[in-house]
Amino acid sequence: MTTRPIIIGSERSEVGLPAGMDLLRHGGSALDAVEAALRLCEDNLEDHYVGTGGLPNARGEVELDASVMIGSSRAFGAVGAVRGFPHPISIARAVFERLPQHCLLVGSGAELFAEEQGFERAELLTDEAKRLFRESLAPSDESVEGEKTVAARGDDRYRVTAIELVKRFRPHDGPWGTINVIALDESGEMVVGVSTSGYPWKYPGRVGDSALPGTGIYCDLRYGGAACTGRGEMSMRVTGARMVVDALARGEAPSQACRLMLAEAATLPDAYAAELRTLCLTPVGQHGGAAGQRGSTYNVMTTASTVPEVFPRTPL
């Protein structure tokens, strides 16, 4: 049976979706389309939340997470806290294709694997990302009596203040978050992929929901695929993406399936609670999204599209 190809993505995926749809339009696989779309997003130097130019952790190092999941087999590959490689989505794909005894590699092990597979190294911390990082280290106008929460020179003092800095840093102005892409090809296969540099100024080694199946990403061809962006720790605690797909399995409409997950996450006690967003796609091409604030959107392309079409997410 032939299906009508479709590809959807979160905010800022418009950089890569046309390339993914071009592959689908010419009979390409959903896996190739997702990888091609996310690689272009990872190369977008204006985006500071994915790939090259991503904002660094609290130690000033860019660490990347990515994963990919296949709907028909639920095969999964992921990498976390990868440094020095600009295309983590491709390394994640290589994990499940070339290292099928494993699903997830992190840190130095993921970097060793990438090197063995011939992936190119690159400097990920751009001048612009470095500037944003340094500005965030500037003394705050706010003071807390009896506490020194501002980073100062010297490695020892920096280590002491790192945790407090992580608590105080906020994302820079403008769109931010993990990029999600979900594709359905003409053969009926569905693939979900996510890529991110994670929460800015995160504690070194932090891995979010983007590298974990069932939390930031899930795909089951019987019911659909889903992915999340935003406060990954909240998604991990409710197994967000799997919860969306489970709602699709119960017959919920895509937008409602997404909203129900966000409503559950919103019940969690969390001193660092921040917005969580999600989107999903069904095996027949229905799609939807939800967000914690009004005005949030996601992008869609079909074979008839010339440019990505923007759809509103259902507000929580």
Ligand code: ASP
Given for the second form:
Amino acid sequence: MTTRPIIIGSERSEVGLPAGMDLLRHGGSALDAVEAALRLCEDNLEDHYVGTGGLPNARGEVELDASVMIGSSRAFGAVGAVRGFPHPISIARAVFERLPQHCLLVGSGAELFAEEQGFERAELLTDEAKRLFRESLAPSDESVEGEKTVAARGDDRYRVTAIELVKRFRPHDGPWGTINVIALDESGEMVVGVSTSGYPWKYPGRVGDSALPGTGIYCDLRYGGAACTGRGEMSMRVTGARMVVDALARGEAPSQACRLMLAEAATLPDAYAAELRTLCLTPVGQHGGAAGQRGSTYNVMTTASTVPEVFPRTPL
Ligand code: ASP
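Show the same protein again, this time as the form predicted together with aspartic acid rather than the form predicted alone.
The complete assembly is shown below, putting the previous chain first.
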């Protein structure tokens, strides 16, 4: 018996979902569909939270996290704090496919691996992202001119600036954040993938939930797959995606499974406890989402769709 393919994604995944569904519709694998969808999102220069065009860390460098998890085997591949490679989702895939007994590579090791495996390099900091970075730097310290100047002033000066910047980042209005994609193919395989530039002005070397299994991403074909967007530290502290999948395993409906995880995160003593969104998919194609904010949505495509259909996330 074949499964009816479906692909779902967070806000701004609409750039990539049609390509993913195109593959699924023609018998393609969930893994290929997730990778194809996320690569297009990573290439979207308008999107400042993923891939090329992503907003940089406090030092003005774009550092990317991405991961992918396979439902049937719970195979997992991820990269964290990778610089200079525009398609971290493909490097994450290569980690589990080509590097036995490795799940996660970070920083210079991940870049070495990507280089050795022949992944293309690119300048990820666009002029627009540079402008946004400079503007964010300017208000509290007009004497700091840009990322090169920050680094050049010495470590102490730099550290103060970095910490100021990190503190200055407030969640934006609108659908900002990591992109999550979950696909179910006709063989019944499910795959979850996530890609992000992390939150803007993060401390250099900071790796978020998008590279960590059980937190920003989880997939177990017996129950379903889940992924998170928003303050990664919140989903790390509650092991968010794993919590959602555990709730599915207990028989909770998809939206309720998502909502229960957010409710747990919201109990933590943190100003950003409600800054989280999540979505999930079950092995029979049921889906749901929840968000700490009102008005948040997610996208769905089935074989019958011509364009992604937008669903509301259940508010916390
Ligand atoms: N979850 C991401 C992170 O913490 C941020 C985001 O969704 O924008 O790196």
